[in-house]
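Just one chain is shown here, as structure tokens, and it is the form predicted on its own.
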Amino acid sequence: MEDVMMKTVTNLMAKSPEHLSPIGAGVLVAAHFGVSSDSRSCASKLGVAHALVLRECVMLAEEHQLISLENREERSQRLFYSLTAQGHDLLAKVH
């Protein structure tokens, strides 16, 4: 499964280089495959700082409308999210 996900991230970056960082692509692919739906577990799976994933989630939601922010835990700042229709469409093109 990990190989399929990495290939999908690579394909996504090739198709949408203008607005997706590698971390942003990882967030989208993790949501698409059901690996994570929150920023803390996604950061852990990607092996990056939670703050970097938080920043990407906000950008993916507010600037690109590829994810929808569902909830935020006040104490940990963990964001829960899901793909929007636009996010699903983008992933369908590359997967």
Given for the second form:
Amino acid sequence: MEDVMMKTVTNLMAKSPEHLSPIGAGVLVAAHFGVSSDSRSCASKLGVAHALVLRECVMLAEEHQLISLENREERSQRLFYSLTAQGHDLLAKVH
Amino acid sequence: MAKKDCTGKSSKAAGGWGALKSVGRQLMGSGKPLSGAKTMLKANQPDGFDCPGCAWGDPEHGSSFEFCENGVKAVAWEATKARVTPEFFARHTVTELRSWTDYDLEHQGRLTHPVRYSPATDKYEQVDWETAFAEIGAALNALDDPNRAEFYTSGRASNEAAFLYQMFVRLYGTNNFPDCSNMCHEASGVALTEAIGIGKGTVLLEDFEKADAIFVVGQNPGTNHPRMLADLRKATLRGARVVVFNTLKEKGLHRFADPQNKLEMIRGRSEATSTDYYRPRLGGDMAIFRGMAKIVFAADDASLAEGRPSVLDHDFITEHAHGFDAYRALVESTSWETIEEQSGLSRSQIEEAAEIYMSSDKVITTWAMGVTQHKHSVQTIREIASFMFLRGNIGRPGAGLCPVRGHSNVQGDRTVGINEKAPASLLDAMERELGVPMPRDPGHNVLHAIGAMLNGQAKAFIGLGGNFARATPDSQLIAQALGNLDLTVNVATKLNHGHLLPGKASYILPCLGRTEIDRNSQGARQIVTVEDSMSMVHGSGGINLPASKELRSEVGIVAGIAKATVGSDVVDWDLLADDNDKIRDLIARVLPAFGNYNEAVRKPRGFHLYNSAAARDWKTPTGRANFSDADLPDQTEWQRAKSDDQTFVLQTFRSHDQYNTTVYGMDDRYRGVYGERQVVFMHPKDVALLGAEAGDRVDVIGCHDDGVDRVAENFRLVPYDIPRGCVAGYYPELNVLVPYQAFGDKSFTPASKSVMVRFRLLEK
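Please show me the structure of the same protein in the form predicted together with the partner chain, now that we have looked at it in the form predicted on its own.
Next comes the full complex, this chain leading.
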């Protein structure tokens, strides 16, 4: 599973016209495979600081429209999100 | 509210489930990190994010804010959805807003547009940026002397904003740089510069993993630097001694439950953060260290007499130190009677602590406001340093001095030039870089600025962040003084009382917060840099979209005011405002210690600024580490107060739901106080001595004899485990009692931890 995800991240970064960062690609792929759909668990699974995933989520949503932000926990800042149709299309091309 | 309603059960340990509730739901899933992805992502991490909460070091690039209760509060505070728009100002006069609490003001949300005060309507009204800059520049240029303007800096400002600000202010013609450091660790800067030639601590975060003993003095990390608790906890778990000197019992300095440890959280366990806890009287720390030095000398004599090795590090003393013999004579001439009286500790307690010191090869001493906000703070820190010199506990792994800073970049701001008495080397370098002379006369610190406002000398106040009106001592007097100025300008993220004391012309200029993504005119993301308490410089990029499209970065706002005031002949402000890399290049040319700044700051964890004392390179006039030559004070405030059983010594401190003047909530769960901030913590026997009961209401009356009535009205008495004769209460509510003329020798730091007060019982 991990190998498949890594390959998808690599493909996504190579083919994405939006110049995704590695973490941004990781967020999309993790959402695509159902591994995580919130920033905190995604950060934990990827082993990076929550702040860095929060930033990527904001960029993916507001600049690339690849995910949709659904909710934010006030106390933890955790963002919940889902892939948009545009995000699904992008992932379908590389997986 | 009923009489005792504000108190309740205090938390068992710092951190723990209580922290978790505040931080948010802990990750409890079973998924392991994706190791391959993790490795790849770590190697390719973009710019980090520096928590705006405190200045404790961060072991990882990125941020551990989510595991620190107060870190999350700081981030969430900026990320609020609430907004203070021009329409908000249209609905409320400034006079009306002045009746609101700071808590209510700040919880209205983020400022969205620049606004200008209209005396005709008593309201702030929207103004466009360029008009604001032009009018501010014109007002500054209308002053007959640049020294009539005061340029305040909050410790929130980044290195880039602070450097640009000091460059602008010096080009304008003054060194008037009151800053928040003047109110907190100035005493550390002064004392350490005298003692070791640099006004900063000497340790790295890694040293805490190597120390055999850590002495924590006058500090409450559970509330003010929560991430430090994890390092103290690790130290006790590996067998190091953590020795605390603190007037109050603070939860975080007893036990800490790590929110990252799921098993510990589930089982409700916690681990010790200290091994030995001593509770001196307010102002008694210098006497403790003098007493411990006395024990060390006596032990050394005994050891030598028995033919055993010396207890002292004679190699260090001979090769590196100055003034040892005089210091030893001073210590030996100090009586135990005085030491015990001032410290409030017994000789045997001091002997216990000294034994820990002598049995430890590597010792770190940390301290904060409990040490720095007394009249004799500089002397106390010199005493701490001298004590550490005795066994060479400086400039080697696992040993050193560590003043723990509060605001996240207060140390960095000083490094890049926010200094009313800047070293000649900085001014020389600025002149070489800019090709124009810099003002050389010392400028105003906070207390000098207050004096200039009160006597009418100052005419303008520019605040780069902060809440000057509330943070300063004698806050009622300051409020009057600010209102008499020709110009006040506040660069801010949220509304506070400092903005509601408009002078003849007043502006509030809303800026991006540290958590917000900053893009330049080309759309490129900008990072800022900050320096933590261990002299590590980190990069930080925002993680959220700006609260309003109208916001500008602090760099952009400083550049805008500068351009309108001093023009662009010497400095191309537009160029710098558009690219923080160019500002960092400029900083590195002026301050070579920053080296290849832009490259270094983008490496994981950033880089360490050279610290001469850590390398045993003593930049002092003697070329050595200087022992103290100061005697204990003739009397501490506690000794003065004890002659009268109705007089007490007050310290101000923060609650757990607050950071500096920002009050996140009304609870102080570690001390068991809920829903109220107008409280005074007092020993139960002192409560009884006043003829009062728990929960009774009192007015707190300042005793400073200068003809000014200082009264904090309607406070509730909370019986607490605190030495008799000492009381405590929250800042900034009690700042009204702190006389601005009561300050530390040489440091001019307000003596907020030793305020003489009396009480007037109110009718039940």
